[in-house]
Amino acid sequence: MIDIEKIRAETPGIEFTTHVLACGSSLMPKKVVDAIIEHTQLEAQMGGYEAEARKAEELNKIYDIVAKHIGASSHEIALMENSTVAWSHAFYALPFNSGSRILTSEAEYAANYVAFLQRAKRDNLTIEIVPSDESGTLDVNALESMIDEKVGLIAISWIPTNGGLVNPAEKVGQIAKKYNIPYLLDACQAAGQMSIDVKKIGCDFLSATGRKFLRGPRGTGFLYIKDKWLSTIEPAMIDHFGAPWIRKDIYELREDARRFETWENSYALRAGLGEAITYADDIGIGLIHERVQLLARLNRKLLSDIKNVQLRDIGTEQCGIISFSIEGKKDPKKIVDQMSEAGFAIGLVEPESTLIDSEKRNLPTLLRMAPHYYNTEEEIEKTVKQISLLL
């Protein structure tokens, strides 16, 4: 069982807001905040380089912490500024033959899709959308039927930014492995709310952020690169940290995934990320997932009872992100602002964030709620009641 009262006592932000938007950036535990402040103060006292040297052993353990959390080895982990940077480093490093095909999902996130478009234009690639089944989930049978020798990448979002959907990441991995196709998985919204085992999933690359369900600080993320790629893949951009300059005309890539990192980064934020993942692991990601699911079901039930609210979630398996719209002329941004003024944090997502899915389903700007395990049932009830009062 999760000790909710203890966790809430260790979450300072609860005193100031009813925060139901973990899919944006969730409330950090005090231990995370303390880790960031402690390292920042150490830098102020002795300088950034000196603080790094003083804490080098502890900072290097963060690779082990991340690796353990996702079932990887520490040499397969690169620490990044955010999930988009992590995803982009993997994507732009991948070699493609002219005419190669990229297969992706209907609910793919805008940041990823514009990168597809850029490389498609630059490298003569094609982007093809894998159809969804009747529930809205990526259709793995349709995916397999699209495979041929020209497919150069399968890249999907495990959990899209809206729609409540959980795509079948492991089944996609089985197909990718069967046909020996690189598989890039965006786990931005999955990390922290559900278990991740990269070996079981079968992905070659996985990107994630710290600020969402992991309850880490903004400006943190990580990239997993399957060991087999480390003997061949070269980053699109390097510096002398990822690729030491060994002779006048020669650089040498690091042997581990840190070849994708650069010399400069925020060690204070990294310390916070390590503390956040440790905090989640100490509670147990299985228990966290159960709690998030319980609160999400309650959230959907309460919203569905409001006459003018239309739930917009899809998929046979749903996550802790609840998407909905308001019938009539209510401005979603105004509702978010009014909720904030009343002390409640919810969010919105524009159709452009998942343009293909939004056009297919004719989605307006959606409102989002995403309860986390530190929320209570009473908070969900109060938040939904406040929404109903604004309609």
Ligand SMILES: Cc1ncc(COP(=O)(O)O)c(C=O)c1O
Given for the second form:
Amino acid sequence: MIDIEKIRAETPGIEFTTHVLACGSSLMPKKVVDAIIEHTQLEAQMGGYEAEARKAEELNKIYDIVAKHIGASSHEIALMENSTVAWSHAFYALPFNSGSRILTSEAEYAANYVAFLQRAKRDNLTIEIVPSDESGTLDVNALESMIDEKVGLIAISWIPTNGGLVNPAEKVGQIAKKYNIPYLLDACQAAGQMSIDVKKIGCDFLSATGRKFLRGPRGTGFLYIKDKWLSTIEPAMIDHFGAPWIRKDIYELREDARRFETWENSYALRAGLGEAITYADDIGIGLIHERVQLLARLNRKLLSDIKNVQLRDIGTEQCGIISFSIEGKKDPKKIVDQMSEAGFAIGLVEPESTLIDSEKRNLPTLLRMAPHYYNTEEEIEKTVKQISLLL
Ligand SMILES: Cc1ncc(COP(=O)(O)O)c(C=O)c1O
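Could you drop in the structure for the form predicted in complex with this ligand? We only have the form predicted on its own so far.
Below: every chain and molecule of the assembly, starting with the one above.
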């Protein structure tokens, strides 16, 4: 059982806000804030380079912490400033033959899709959407039927930004493995709300962010690159950290995933990320998942009891993100603003964030809620009640 009282006592933000938007950026535990401040203070006292040197051992351990959290090895981890940068580093490094096909999911995130478009234009690729089944989940049989020798990449969002859908990441991994196709998984919304085991999933690359369900600081993320790629993959951009300049005409790529990193980084934020993942692991990601599921079910039930509210989540398996719309002329942005004035954090998601899915389902701007394990049942009730008062 999660000790909610203790967790809440360790979460300073709950005093100031009723925050039900972990899919945006969640409330950091005090330990995370302390780690960031402590390192920043050390930098102020002795200088940034000197602080890094003083804390080198602890800072290096962050790779072990991230690796353990997702079932990887430390040398397969690169620390990044967000999920998009992590994802892009992997994507732009992949070699494609002209005419290659990229297979992706209906609810793919805008940042990923525009990158597909750019490389499609530049490298003569095609982007093809794997259809979903009637529940809205990516259809693995359809995926398998689309495979041929021209498929150069399967890249999907495990959990999209616009709702509760959980795509079958592991089943997709089995197909990718069967046909030996590179598999890039966007785990941005999965990290911190459910267990991640890259070996079980069978992905080649996985990207995630720190600030959402992991409860880390903004400006953090990480990239997993499966070991087998490390001997071949060349980053699209390098500097002398990822690729030391060893002779006038020669650079040599680092042997680990850190070949994707650059020389300069925010060590204070990294310290915060390490603390956030340790905090989640100390609680237990299984327990976190259970509680997020429980609160999400309550949240959906309460919302569905409001007459004008329409739940928009799809899929057979659903996660802690809840998307809904309001019938009539109510402006969702105004609702979010009014909620904020009343001390509640809920959010919006625009159709452009997941354009293919939004067009298919004719989605308007949606409202989003995402309870995390530190929320109480009373908070969810209070938040939904407040929404109902605004309608
Ligand atoms: C599914 C998904 N992928 C990627 C991202 C991008 O993450 P970041 O803002 O950390 O780059 C988001 C952000 O909301 C997301 O929801």
